Amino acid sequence: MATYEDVINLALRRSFFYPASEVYNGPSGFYNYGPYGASVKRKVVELWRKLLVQKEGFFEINGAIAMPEEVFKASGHMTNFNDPVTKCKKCGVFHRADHLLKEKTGEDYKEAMNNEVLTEALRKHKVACPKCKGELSDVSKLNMMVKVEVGVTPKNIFLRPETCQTIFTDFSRMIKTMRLKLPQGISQVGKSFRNEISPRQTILRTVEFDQMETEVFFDSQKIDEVENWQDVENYKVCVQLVGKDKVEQISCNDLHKKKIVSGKLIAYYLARTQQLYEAYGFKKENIRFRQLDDEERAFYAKEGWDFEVKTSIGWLELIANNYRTDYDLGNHAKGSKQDMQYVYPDGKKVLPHVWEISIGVDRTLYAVLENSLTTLNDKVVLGLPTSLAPLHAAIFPLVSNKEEITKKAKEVQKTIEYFDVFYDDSGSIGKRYARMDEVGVPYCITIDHQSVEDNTVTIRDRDTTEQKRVNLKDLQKIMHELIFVGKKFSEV
């Protein structure tokens, strides 16, 4: 099983992800995505439009990531998004108190505890800084929100710290100009920004970070009104109720039944959920659904799920699931004195509840890492599912010095120029396949005398190193089949 150190080496030493600025020393909590991690990257944003957004109907907006303090206001940001803090009385370094706590005791301490009991934890355990061993003042809570300056105009005005609010905001406009029906998703993939004082783990804890977010806007009364509920009701979901130390599988259907869940909306979009992370190539056995108890759910939430994956530094949280109600769109109306209100056709009014499933894209990335990391015959393999390999293949000539063989490896690659190629002459032929297999590449295309002489070329499989000489004239063909049909390997 690959480590958080495997990952990290691999993702510096090809650039999936480095230190934003890194020639300046710049700021923590913030990274830049090399050619390879911005390719996989972007392919899971596509696979995740795809296979919800696309499949279920929702709406996709793009909105601005700097708003005005109103809208914070409204939505309790200001009030509510805090971070318990601590201060060393020695060399003045902030520190989150309850990662401190953690840390030192290995217990979860949750950032929803009050100021008086996490400062007498960190006296109990005697807990120093961690920078200079300093004395750490008591607690209190800092704001998250991260401020910014536009222009000359004496509005506060702040980056977003979750891409949902641009989605309540816009909802309004949408059932005037999209002619919307409930229930409907609205989507959105950008930018969130929190002032976190201790980045940490790479990705994992960072100022800026990328979230795929949809809000699900539906008629409370109609929660159990669910049009493709045929196709999830038998299907197990992986859940781990409050209380419980095993995780369980359960059918959507009983998850309903058994009252564990709201109502048969929220089941059906756990599975939906569920079945985009076994696209990313997750095993049923590797992931969960962990219920939230009073105490972690948010201050807005009546329910709460965090969908989690086993790693090597332990249950890593990717997506935070909520049953927000009304909170938003009826705060939202009184912050703007808009109405917010959903007209069916026959006059009746309803304020629509929400269901909410938040993505974090950097995290999801460095788990997918993480999870396809392996070695083969002792050299590094990236097994990425084909949909999320950041090439579709790497087209090599088996020699460069002859003009012939280059000749031809330049015309298999405008025979496929529509697919993610990459064309590399450089080193031995045995590099050049470990090279890609590290990065991820599912095929390679050599080109030899014989290519030259019956236009055949030989695929190589990353996952077996298994080769198949074919045709150039059924190459585009078969790359079709085997990088968006899903044909395996051993059938061409």
Contents of the next structure:
There are 2 protein chains.
Amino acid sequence: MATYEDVINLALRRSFFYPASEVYNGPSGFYNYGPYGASVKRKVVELWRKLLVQKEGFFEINGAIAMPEEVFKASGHMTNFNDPVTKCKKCGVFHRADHLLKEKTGEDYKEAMNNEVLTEALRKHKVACPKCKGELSDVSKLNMMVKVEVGVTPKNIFLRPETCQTIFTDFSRMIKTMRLKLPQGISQVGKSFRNEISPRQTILRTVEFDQMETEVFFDSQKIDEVENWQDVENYKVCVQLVGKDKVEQISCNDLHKKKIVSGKLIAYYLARTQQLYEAYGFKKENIRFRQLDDEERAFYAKEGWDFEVKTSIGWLELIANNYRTDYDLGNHAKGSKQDMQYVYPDGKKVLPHVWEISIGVDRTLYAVLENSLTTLNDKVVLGLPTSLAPLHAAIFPLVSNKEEITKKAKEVQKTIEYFDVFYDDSGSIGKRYARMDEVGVPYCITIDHQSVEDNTVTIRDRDTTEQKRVNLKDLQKIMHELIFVGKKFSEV
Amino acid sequence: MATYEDVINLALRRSFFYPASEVYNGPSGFYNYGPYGASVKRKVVELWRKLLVQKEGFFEINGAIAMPEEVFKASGHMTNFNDPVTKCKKCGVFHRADHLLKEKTGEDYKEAMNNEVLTEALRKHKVACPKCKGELSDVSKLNMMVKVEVGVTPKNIFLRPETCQTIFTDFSRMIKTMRLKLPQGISQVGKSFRNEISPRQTILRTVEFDQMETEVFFDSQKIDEVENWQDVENYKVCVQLVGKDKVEQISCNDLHKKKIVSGKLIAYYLARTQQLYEAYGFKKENIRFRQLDDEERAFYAKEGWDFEVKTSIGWLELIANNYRTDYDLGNHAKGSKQDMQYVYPDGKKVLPHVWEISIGVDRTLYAVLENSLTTLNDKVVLGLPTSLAPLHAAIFPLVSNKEEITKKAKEVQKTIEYFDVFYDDSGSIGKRYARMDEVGVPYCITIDHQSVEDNTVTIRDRDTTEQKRVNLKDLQKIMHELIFVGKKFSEV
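Taking the form predicted alone as the starting point, write out the structure of the form predicted together with another copy of the chain.
Every component of the complex follows; first up is the chain already shown.
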């Protein structure tokens, strides 16, 4: 199994991701994605859009990152969105107090603990600055909102710490202009910013990051009315209940009947979400919805499940799933003095409740890379699902100095230009295969002397290294079956 | 022809776009995109990616929006990226001095003019505050960079004012890790921020906006070596030369031979860029590359062309095309003390020159909407090219209270779920057609009593309102031809 270091080595070597403003030794907590990384990341988003957003009939909006202070006063972020920090009295560097304590003691210190408890623990365990061994200050709270200075506007403006605030503030407009009917999911993918005190683990904890979030608005009285319930009722969701040390597979029916979830709607979306991650290539034994206990849940959440996948660095949280009730709409209705109720045709009004599926895109990308990374015959192979591969195929003229082979290779490229293909004529075929295997390209198409004579090419499969010779006139159809229909190489 | 007001009316009525944080009366200069607008915007980007990025073999990267001050010291933004502003002494509001003068006099005042000249002109023309008629201050320069407060990092951090700075700072990494060979385009789509003093005209001038930019890196000695020159040599580009008041169509061959451009590479990309906008639905008579004179060009640009389209509010600039020479790489090499030269296999080194294609996504979306908006039989129709339509088709059961019709309609939906479809069963068929026409959905598929009997459905074409009855088993193939192959309705 690949380790965290394996992933980072590959990422830096082939520029999947790397520190932003690297040549200027940029600030920590910001990452850029190179051509392969940006492509896989985009495909992670596209599969989400296809399987979770469009298939479920959700609306997808795209809002500004910068929002005025009023939004975050109403949402509670201005007062509640704080990290417990301690500053080194010697070198001046800030640290997360709870993280230092976790590392030192192995015990489970939480960011929500109050300043005095954390300060006392720092003293008791004799925690010093990890950088310079200097003495640490008392713990205080630091707000995680990132403020922006926008010239001449009189308003205080912040970069949103979660994309969902756009969804809540736009909800009443969606009611008025989109003929919205409950239940209705509204989704958004985009940037969020958090003032992380100690960004670390590359793309796993950054200041600037991407989220793909959905808020499903529903009538809490109708939480058990789910149109496509029959699609999931026997589907088993991997859950780890509070107090249990094992993951169990429980059907949606049982989640509902045993009242493990607040209603069918929640079981339904747990299932849909898990199915997305199965499509990302994760096996059921490596995923879990971890039920949150009262202490871990945000105070407004009636029910919460962290979706996690097993990685080389332990279970990694990729999604926060929360039953936020009417907390957000209620606060924004009050803060903005707007009516955010949904009105039924008979005039009955209801302030919708919300089920949130808040996915970290960068973390999902990391997990996808680690889950796909393997070695075959001592060579690195990134076995990405075809739908997430950065390119569909590479096109290799066997040699670059024979005009008729080059010409045929260009003809092949033209034939399948509808797909994402890459033309490469430099180095031995073995080296070219290895370069493509390493970045996850599923198929390599080679044009050789025989191709010129009989109009055939060979297709090589990344995962088996098996090769097939096919007629050029069938190539488009075969590629279509492999890439879009999802057929296996052995089946075409 | 549609007016600016027609577009804004449609945009607000159907939530294509609307002011961000609207319920809080958010600051001006920020816009959100609703479901239809976000979808069309995404498709504008996807067509760019397909036709300009992938077809040309460009690398596409995706970098952090926030970058440290060093980047913008080297790029010149910290000192040069200023707007001339004047402040009302009475109400305290800031205004762009050059804009006020343009509006008052109709003459061409430029932001690059110095403070004294602009101040004198304000006095001479007796310009007062347009809000309160108060007296205006002397003109001063205001830096347009947006600063962010990121907690505990000692660095000053700004949101990039153009996405290309990521491309320049990542260039040396692309050389090292991506086996880059000149010429090579590197592209990026993403957010930029500019401290606009007077944001206006909705999405046409905002603080937060999207760009899709490409920097083509090339050896200036080889500016006339273009691999696919034969593809464009006879293609005519719409150009308006300095000093001319008419747009001329000049072939790439002539642009090169008559030395209107610095080299073939530039003519080639002018052609490719124009072809993209033809695919967006613009007619040649409504587009032009306007050649910039010495005064209009940035001081580092050897050659510059503004790509503009004709709209109801005049020619609108959508793209800045600039021959930036080695200005950026030279400055960043100096600023970062990194070698940014490209090394040929024989050891020869060259600092690449750059051809920039800097596209405004939001402005392109606006132009696409205005260009597509029309009326047919007194009803609003958004005649978007199929590749830019927010949805591929709508599915309408003729009535919603007949179980067999609903069942058949759901079957139809399932059959073509691969496409972006929308199910709607409320209101009369006429109303449902009108709602889809207005947001640009090209096809409506209706399921009626006959459908249940003989397994046929009718497809209605948005632009002709023509209808065809087809067998359900052929629907998938027909949709594929209409949507992906680009066949006309009359041809299927």
